[in-house]
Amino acid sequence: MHKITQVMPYIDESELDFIGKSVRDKWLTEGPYAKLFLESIKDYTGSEYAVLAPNGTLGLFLALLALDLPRGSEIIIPSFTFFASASSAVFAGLTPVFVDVEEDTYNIDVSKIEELITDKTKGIMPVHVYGHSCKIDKLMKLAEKYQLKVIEDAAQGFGVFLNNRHVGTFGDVSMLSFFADKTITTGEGAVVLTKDERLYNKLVLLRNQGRPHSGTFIHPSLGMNFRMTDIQCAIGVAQYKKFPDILKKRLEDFEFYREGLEGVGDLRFIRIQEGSTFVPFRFFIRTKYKKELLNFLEKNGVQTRSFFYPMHLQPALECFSNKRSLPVSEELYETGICLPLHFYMSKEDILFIIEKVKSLFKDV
């Protein structure tokens, strides 16, 4: 049986050429490709300052460490997100306070933030989920009113702009992920962005053993190793060049899915935030027949993924849940399915999935 995988990075000879040059030049740790990749990301996003990080989770952790918030401070985080948003805060000595999200965009519900703010609240971590922006412009006004730091989790946000401004450039600090399932990838890896020179200087020290550059053994600050390798960044440079083609195909395939599944059963689709561009992460559907459809597609060779399990229900985060119900995040998990969307999928693959979904709804 032909297996349609959930993820398959668009990798070919161009990545091998860049990797080969890195190896032949004997640059294994951060070097020329690291500099080129970082400059490309800065140029594309319009961010004034940026540093590399080993992965998105450590990128968020690094960003939070640089802010140096008082230990135990509360940070408001949407419950509908990947686990790293919350775990990075906990490991940074902060207390996550979970807020619900909008039912149609799946992004943080800004209207529910203010009621959660206390004297202990020091920050907000909005997540630009599934390839489009949250209402970050409105959230920034609220943060300014209460003098809160904003840490943008833009792990899935590379290439996303809100009103012509790239996500991750609104808040105090942000993270873009380049994990293997992202639109472009370095395998593992991330970039932390900031517009604050003072914060940038702290990031530089924190990520490089407390020193401004390698090769010196005088450490003016405490720091750890949050570096990447030049081989990873060589892959990133090749991927960056492919981004226009990747984006074009993802948008076309997303629309092909949508046209084929419009009006089928009780399926509901994501609404893209007004003013935001869209870089599809997967194709997203919601149905009360989630379990049946997941099982049926897997049996027919289609690898599927559920939506996020809410943070306030996570066993490891139970002590932060306050026993509150966040109904939208819960409902999204109960009904949400991610269908495959990657460069190597053919129209025939998508049509096969569409027909299988339709066939299930004939019997329910």
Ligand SMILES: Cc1ncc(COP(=O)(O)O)c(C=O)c1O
Second form
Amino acid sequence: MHKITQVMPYIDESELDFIGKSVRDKWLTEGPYAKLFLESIKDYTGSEYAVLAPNGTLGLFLALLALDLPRGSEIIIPSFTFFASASSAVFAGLTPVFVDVEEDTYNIDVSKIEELITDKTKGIMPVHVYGHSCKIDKLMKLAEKYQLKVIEDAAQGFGVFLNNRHVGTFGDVSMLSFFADKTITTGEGAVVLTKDERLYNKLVLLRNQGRPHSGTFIHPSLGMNFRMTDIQCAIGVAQYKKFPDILKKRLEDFEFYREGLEGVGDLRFIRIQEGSTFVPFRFFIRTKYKKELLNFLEKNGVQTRSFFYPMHLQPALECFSNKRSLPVSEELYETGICLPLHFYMSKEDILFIIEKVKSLFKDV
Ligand SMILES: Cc1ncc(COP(=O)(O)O)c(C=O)c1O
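Form predicted alone done; form predicted in complex with the ligand now:
Full assembly next; the chain just shown is listed first.
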């Protein structure tokens, strides 16, 4: 049976050429491609300062270490996110406090943050989920009022702008991931952005054994190894050049799905945040027949993924859950399915999925 996978990175000869050059040059750790990749991301996002990180999870951890918030400080995080938003905070010695999200955009509900702020609150970690921006402009005003640090988890946000400003450039520090399922990828990898020179200098030291550059054995401060390899960055350079094509196809395919599934059964769709561009991460649907549809599509060779399981219900985070119900995050998990969206999908593949979805709704 023909299997339609959730994701498949768009890889061709250009990645192989750059990898080949990197290997032939025999500079395998961060080198010319790392520099080029980082400069491209800085240019594109308009970020003043940036450092690479081995992956998004460690990128968030690095960003939080650099902020150096007092141990046990509370940090407000949306419950509807990937586990790494919360786990990075816990590993950085912070206490995550979970807030609900908006029913239609799935992003942090800024109107619910204020009631959670206590004397111990020191930061907010908004997450830009599924390829569009949260209400980060509104959130920044609130953070300013309470003097809270803002760490943007823009893991899924490459290419997303709110009112012409790239996500990840609003807060004190942010992270964009280049994991294999992201819009452009280095396999594993991430970038940490900041506009604060002092914070940038801390990031530089923390990520490279506490020294400003390699080649010295004098370490002015403590630091670890958060570097990437030049081979990964060679892939990143090739991917970066392809972003316009990837985006164009994703937007077309998203629209094609949408037209085909409009009005089918009880399906509901995402609402894109006003003022935000959209870089579709997958095709998202919500239905009360989630389980039936997931099983049916899997049986028909379509790889599906559920929406996130809420952070406040995670077994591993139980000690941070104050038993408050966060109904929207819970409902999103109960109803949400991600359908495949990637460069190699044909219109026939999408039509096949649309027909399968329609056929299930005929029977329920
Ligand atoms: C919202 C969010 N935060 C953090 C991460 C962690 O990034 P990485 O997989 O690069 O560690 C991801 C995903 O992959 C994510 O989707």
